Amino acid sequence: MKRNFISILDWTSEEIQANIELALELKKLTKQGECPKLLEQKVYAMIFHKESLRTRVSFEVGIFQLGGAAIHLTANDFVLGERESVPDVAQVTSRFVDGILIRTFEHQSVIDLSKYAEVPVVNMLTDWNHPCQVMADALTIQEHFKKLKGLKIAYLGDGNNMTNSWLCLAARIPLNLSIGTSPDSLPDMDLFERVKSAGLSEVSISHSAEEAVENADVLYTDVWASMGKKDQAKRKIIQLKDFQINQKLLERAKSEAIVMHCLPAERGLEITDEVLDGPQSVVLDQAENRLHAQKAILVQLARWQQNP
């Protein structure tokens, strides 16, 4: 059966937790030099409309380690929906490859692509959410605390695609998600209200950074002006200057709290060097886990495709 990974909401709580366990197993085997060739003879089209370091490298390396191959495509090759319609791109590409991976701006573009594709579609990032990143984050937290459920995650900064991704995860895994942001930089409030009403997780928005991080297990942040929105940078600095993760703020969290950032970071703005490079930071583990989390996602999608 063809399944996609466009949002965390595409998968059940049980499927998400099982995929984290699969990622842990694949990571262990990879470290031992025994990564299984579970994607042997499979080829994936990777469409990039945004610049990429971690996403491109982690996906290409992961596909190679699993025995498959990746084809890198950019706007220099084709523009989705211009020279060729989205249905044509989806259906033609499906005849060549075993999966379509896309990193783009409009979330609807990925939804449309998945509607017509005959192979699994993976969202490598849109302006609305970043599900591969939050799966890697969940993996990192699981490794560190040996659990995910019930932890307090304090997300500080802009209400962007990462904030939305954490809200999506809170709709599937019981969390205490505390969002600290200004009244002018809120996440998708329709999504927030749906997650809050569902009652699985405790979700809140605070306009005080100190309040948001009180007794938190995890402090998380992202750049204040996302890729493609750098024209908003000056305004975002004014809006979010009180939500910087620094040592003073970190001291309000639990003593064993970890600090996370999906990178790239604008050091000295959303987070200080002292904290980003400090002993409570797990940002490098987090970045590495993109590789292992994404391998598990691709393997699971391939298994579903092979077993209708």
Contents of the next structure:
Amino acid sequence: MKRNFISILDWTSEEIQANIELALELKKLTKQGECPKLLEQKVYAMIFHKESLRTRVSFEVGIFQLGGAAIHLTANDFVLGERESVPDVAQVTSRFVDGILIRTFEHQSVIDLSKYAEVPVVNMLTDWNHPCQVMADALTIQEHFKKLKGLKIAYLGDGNNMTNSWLCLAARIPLNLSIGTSPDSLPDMDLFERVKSAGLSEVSISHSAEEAVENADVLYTDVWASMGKKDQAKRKIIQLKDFQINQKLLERAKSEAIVMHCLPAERGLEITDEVLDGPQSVVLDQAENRLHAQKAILVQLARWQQNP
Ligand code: CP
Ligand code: NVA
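Could you drop in the structure for the form predicted in complex with norvaline (NVA)? We only have the form predicted alone so far.
Okay, now the whole complex, with that chain kicking things off.
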């Protein structure tokens, strides 16, 4: 059966945990120089309407290691709904490739694409969500603490696609997710309320950074002005200046806390050099884990596609 990965909510708790296990296994094999050709002969269309370093490189390398191939398409090739309709793009592309991976602006256009695509669709980031990143983050935390459930994650900064992705994860895995942000930079509040009332995780929003990070296992941040919203950068600096992750704030978390950032970082704004490059930072492991988590996602989707 065709399945997608457009947000973490598309998969069950068991499927997410199985994906972390598969990613750990694939990572171990890769480190041993073994790359099982689980995607042999498979070709993936990768559509980018925004910039990327980590996502593009990690997907292309991962697909290559698994025996497949990737085609890189940008807005120079087409923009969804402009040269031709979303259903036409979805149906035509599905006749050529084994999966469509897309990074774009509107989340709804990825949902629309998936409705008409006959092959799995993977969200490589929209304005609303970045599920591949949070899957890799879950893997990184699992590796570091040997557990994920019950940890306190303090997310500091803009209420954006990453914050929403963490809320989605909290809807599937029991966490204590404490969001520290200004009243002007809130995440998707409908999503927040749904996750809160579902009751699986403890989720909260504080307008005090100090309160948000108290006793945290993980301090997480992201840029204050996301791609496509850089015109808001000056306003965001004013709104979020008290939510920077710096050494003083880090000292309020648990002494063994780790610091995470999906990158790219705006050093000196949402995080200081001292913390980003410091001993508690795991940002490079986090970036590397994009490769392993995404290989597992593609393998899982291909297995579902092959075995109804
Ligand atoms: N974290 C992340 O998605 O990085 P890129 O924008 O470089 O792909
Ligand atoms: N929130 C950021 C994430 C980048 C990986 C953005 O959308 O630009």
